[in-house]
Each structure stands twice: as structure tokens, then as C-alpha cells.
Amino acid sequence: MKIFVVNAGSSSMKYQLIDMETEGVLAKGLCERIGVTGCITHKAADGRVYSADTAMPTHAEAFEAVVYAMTQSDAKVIDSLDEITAIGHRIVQGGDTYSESVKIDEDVMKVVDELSELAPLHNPANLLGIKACYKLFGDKTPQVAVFDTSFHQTMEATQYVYPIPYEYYDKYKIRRYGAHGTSHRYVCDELFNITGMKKEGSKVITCHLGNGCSITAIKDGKCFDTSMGFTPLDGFMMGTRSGAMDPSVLTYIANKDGLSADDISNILNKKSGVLGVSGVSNDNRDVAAAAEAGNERAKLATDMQRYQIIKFIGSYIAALGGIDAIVFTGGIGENDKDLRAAVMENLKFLGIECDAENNAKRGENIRVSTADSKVGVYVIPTNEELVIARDTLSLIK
């Protein structure tokens, strides 16, 4: 069986074709500049590459380009669409409606559309991807929605209700939803697989660190609490996002500079975080290089980011009542050995010691704390597409 996994954005679309017999990736690619000029880069598992500039006024034309790449180009991997058993879609926001993945029908599409207010940059694009697939594949190929928020639906009200008038939860469903749930779920399950740790009684913290960052406390294999909230702006500082801060700062700046709510949202989402403090970049590699060269603001941004990560991990250890394992994943979590070493150094009081040799490795599941450390610290590369493919296969069976 072959599952087509789709992650549609407003002007881009990532995809993978996965053979579920082996769970191997047959091909993956990216369509960019949808609605503008359009281009595709498609890579087969054996190294063949197809790339082209092609008109993509909508997602429908982007899918047509993908079909050509998969079935007719020099990097083709299948002969026809009939070889695709089902399609799995990453959907960012499922609200409190969906606590698990579901087959897509008209009712599901309606809910995804209604929840667009909670994820205006993502849900509308996700819905465009679903509709484009229906246009191309028709009704014969089942489609499945896998929600980033569903993993976090096991949180209790103590964790997800905000301390504002309760009427806003009743009227507008303002609450903590979390994000990156598919990634947190994958690395947690993978941790249990590689260590033999039992879910029942386990206390795990997973750190998805990239341009967007979130940390999740997991108890008995289920989400207990997570750093991102009503939107992916909450939590700790990220590439361009501020994370949580005193709300009065926002009203103060707005009044001083005569800014609108949209202006403030733009500052917090696109001009803050590592970029805002360093003034250099939102990319940790650039900021680290600048700090090494003596840029004090770059060093401040690096120090702040590490401190906030350590603080969140510490607070979740207290909330869980202990800790069995910590997992790093995401672009920064998987590749920044210095950040991981700094976190482990600050957690030495738990009996954690960094294994410098393992911590320097990349691209594999590996324990980066020493074998005799009382708490295991691991790097597990995330694979959200595989989670989506597995859920899709399970539902169509």
C-alpha cells in the first residue's frame, strides 16, 4: 500500500509518497510560490531529481505538477494514481472537536473551515489541499485528517483553561490547544520503542525545537501539559516569535506608538524572539556565529533561549512529579549539540551527565546522556509524515 502524505501551506506544499509495506519513502518534494509563479522540486528515493518552473495559480495545478513528477518525469516512482491507496493530510487546528485522526467528509471539512479563525495561516491552506485532492483523485481515494492539536486533547482543564473570564471559553473556545502534537507523539512513541520503557507510570518531556518551538510534558504516554497555547505564539522565545510575556507590555507599546492589534501581532510573530533580540537572524546557526564573533546581543539571545528552555523543562519536572526521560527533536533540537549540553549541565542535580561523543552525532536515535545517568536524555529525529501515513492506513483498514 502506498500513502500520499500532504502538508499544504498557503503558497507551498510539501509531500511524501510512502510505501507502507516497508514504511520507506518512495519520493518527497516541495511545491513553492503557489499563486505567484510556481515551481516544484521532486526527489525519488534512489536519488533521481526532477525540478521545474511551472504555473501554479492554485493548489490544483500544484497537485497536477506533483502527479506528473511522480508518474511521468525522469524521477517517476509510480505508473498511475491508482497505485495510491489513500491520502493523509496534516491539519494544524482541530480545536477540541477532534482528539484523534478522522476520515475526511463534508462535516470534517466544515469543521476545519470553522476553526480557521484559530489557525488563519494554516487551516485555510490545509483545506485547499483537501479540495485539490478531491478534484484530482475524486471520491474513490479516501482522505484522512491528522490534527496537530489532537495529541494535546488529553490535558485537564487545570492545564488548558486560561485565567480570564470563563465566558470567553464558553463563547469563543479560548483555551490552550498546543501545537507540534504529531511530532511530540512520534518521538514519545519512538522513545518507548527504542528503550523498552512502559507507558504506564512514565514521565517524559519532549522538546520540539526549530524556528517554532514547543515543549510537552507527557505522563503515561499522554499529553499532560504543553508550552504552546491558544496559538503557536505562546511558550518560550522562538526564531521570530516572542513566546509568553507580560500582556501589559503589549498595551503599553500599542498606546505609545499608536499601533493596532494586527500591528502588535505582526511584531510578536514575525519580528521578535531570537531575531528581535539578536538583530542578526532567526537562524540559530547565524546567531551562534555572531555570538562567537563577539556580538553581545547575539550572545544574549542565545543565553535567553537556553535559559527559557531549561526553565520550562524544570517546571514540567515539578508538575510531573519527577522525570524518566527528556527527548530533543526538530531542526535545533536534533542539531544543536551545544544547546543540549547546556541544558544537561543545568540538570546535573538530577544525576544527568552529557555523553560528549554521542551528543556530537547527528541523524539517528541516540542517547546523549551517559549510560549511568539517572535520567535518560535522547535525540530522536522527528517523522511527522510517518505518523500521518500510519494513521491514514489504520483508518482506511
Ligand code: AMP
Second form
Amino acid sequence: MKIFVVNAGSSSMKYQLIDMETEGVLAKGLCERIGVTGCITHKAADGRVYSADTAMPTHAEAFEAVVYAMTQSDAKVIDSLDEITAIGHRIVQGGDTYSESVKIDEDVMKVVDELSELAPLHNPANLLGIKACYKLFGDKTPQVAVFDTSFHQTMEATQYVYPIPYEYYDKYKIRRYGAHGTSHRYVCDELFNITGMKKEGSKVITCHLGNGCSITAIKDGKCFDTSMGFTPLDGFMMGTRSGAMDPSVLTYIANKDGLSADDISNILNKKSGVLGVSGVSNDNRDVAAAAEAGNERAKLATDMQRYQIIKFIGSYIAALGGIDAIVFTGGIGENDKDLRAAVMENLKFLGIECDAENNAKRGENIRVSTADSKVGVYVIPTNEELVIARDTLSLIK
Ligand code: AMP
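Please move on to the form predicted together with the named molecule, as the form predicted alone is already shown.
Everything in the complex follows now, all chains and molecules, and the chain you saw is the first one.
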């Protein structure tokens, strides 16, 4: 049984074809510049690659290019679309409507559309992906929506209401929703699988650190609190995003420089974080290299990022009333051993000791705190596509 996993953005679209017998990836690819020009890069599991510049005025043409790549190109992996049993879509915002994945129908599409107000960059694009699949596959192939927000729906009002006039929650549903939920759910489930830890009574912190970063406090296997909020701008500094800060700074800068709300949003989302402070790059590798070469602002950005991560973990340990395990994932969480070592060094008072040999390894589920550390610290590579495929399979069965 093969599941097609789709992650549609406004001008790009990532996909994977997963064989559910083995949970292996048969092919994966990326369409870019949709609506502008269009190109596709498609990779089969055996290393064959197909890439082409193909006109993609809309997502429909992007999907046609994917079908060609999968069924007819030099890197084809199936003979026809009939071999695909179902399609799973990553949907960014499910609001407070969806605490679990759902089979897509007209009603679901309507809600995803309505929730575009909360995720204007993502939900409309996700919906385009669904519509393009209907056009291509018809009604026979079931489609499933897996929401980035649904794992966080177990938070209580104490964690998700913002301290602004309550009417804004009533009127506009302004509250903490969180993001990266599929990743936090996956790595937490993997943690339980590899350690044999029981969900009940467990206190876990999962750190998804990539270009976007979020940290989640998980109690009894359920989200208790998470750093991203109404949007993925909340929390702590990321590649280009500021994370939380004194809101007065925003009105002050707006008044000083005559900036609009959209200008401010652009600065906070695209020009801040590691890029804004370092002035070098949003990529930790570039910033680490610049810091090594003596760039003071790059060093400051690195130090700030580590400090904010430590502070968040510390606050969640207090919120959970203890800690059993901490998990790192995402591009930075999985690869930046120096950042992990710095965090563990600061958490020594909890009985955490870094296992330098394991901490230097890559690409596998691994414990990076020593075996006799009181708290297990782990690296678990995330796999959101697999969660989407598994949810899709279980909903169509
Ligand atoms: P993601 O958004 O999860 O793909 O993560 C992207 C980020 O991971 C990049 O911006 C890099 O900062 C970071 N990253 C990837 N590889 C490494 C590495 N070897 N060392 C440090 N950071 C890395």
C-alpha cells in the first residue's frame, strides 16, 4: 500500500511516496517557483534523479509534473496513479476545531479555508494542494488532513490564553495554538518506543530546532505547553524570527521610523533572530563559522540562541514539576553538537552529563547524555512525513 504525502506551500510543494509495508520512502521531491516559472526535482529511493524546468502557473501543473516524474520519467517509481491508495496533506492551522487528523470532505475544506485568517501564508496553499489532488485523482482516492496544531490542542486555557482583553479571544480566537505539532508528536512517540518509558506520569521536553524553532513541554504524552503561539513567531529567536520580546519595542520602532503593522511583521518574521543579530546569515553553520573567525555579532547571536533555549527548557522543567527526558530534533537539534553540549553543560545541576562520543554521532536515534545521567537527553531525527502517512493509513482503514 502506497501513500502520497503532500506539503504544499504558496510557491513550492514537497512530496513523498511512502510504501506502508516497509514505511520506506519510494521517492521524494520538490516543486519550486509555482506561479512564477516552475521546476521539479524528483529523487527515487535507488538514487535515480529527474529534474526539469516545467511551466507551473498553478499547483495543478505542479502536480502534473509530479505525476510525470513518478510514472513516466527516468526516475519513475510506479506505473500509474492507481497504485496510490491515499493522500495525506500537511495542514498548518487546524485552529481549535481539529485535535486529530481527519478525512477530507467538503466541510473540512471549508474549515481549512476559514482558518486561513490565522495562517494566511499557509492554509490557502494547503487548500490548493488538496484541490489539485481532487482534480488529478478524482473522488476515489481518499485524502487526509494532518494538522500542525492538533497535538497542541490538549493545552489548558492557563497555557493558551494571552493576557490581553479576553474579548479578543472571544471575538478573534486569539490564543496560543503552537506549531511543529507533528514533529513534537513523532519524536515523543519515538522516545517512548526506544526507551520503553511509560506515557503515564512522564515529563518530557521536545526541542524542534531548525530554521523555525519551538520547544514543547509534554506531560503524560500530551502537550502541556509549547513555545510557538498564535503564530510561529512566538517563543525564542529563530533563523529570521525574533520570538517573544517586549511588545513596546514594536510600537516604539513603528513610531520612530513611521512603519506600518505589515512593515513590523516583516521585520519580526524575516529580518530578526539569528540573521538580525549576527548580520551574517540565518543559517547556524554560517554564523558558527563567522563567530569562529572572530565576528562579535555572530558570537552574540550564537550565545543568545543557546541562552534562550536553556531558559525555555528551564521554565518548562518548572512548569512540569520535574523532567524525565529532553529530546533534540530539527536541522539544528539533530546536527549542532556544540549547541547540545552547551545546553547539557548548563543542566548539569539536574544530574545531566554529556556523552561526548554519542553526542558527536549523527542521523540516528541516540542518547547523548551518559547512561548514568539522571535525565535522558536524546537526539531523535524527526519524520513528519511518516506521521502524516501513518495517520492517513489509520483513517482510511
Ligand atoms: P530545518 O529547518 O530543520 O531544515 O533546519 C535548518 C537549519 O539547520 C539550518 O538553518 C542550519 O542552521 C541548521 N543545520 C543544518 N545542519 C547543521 C549542522 N551540521 N550544524 C549546525 N547547524 C546545522
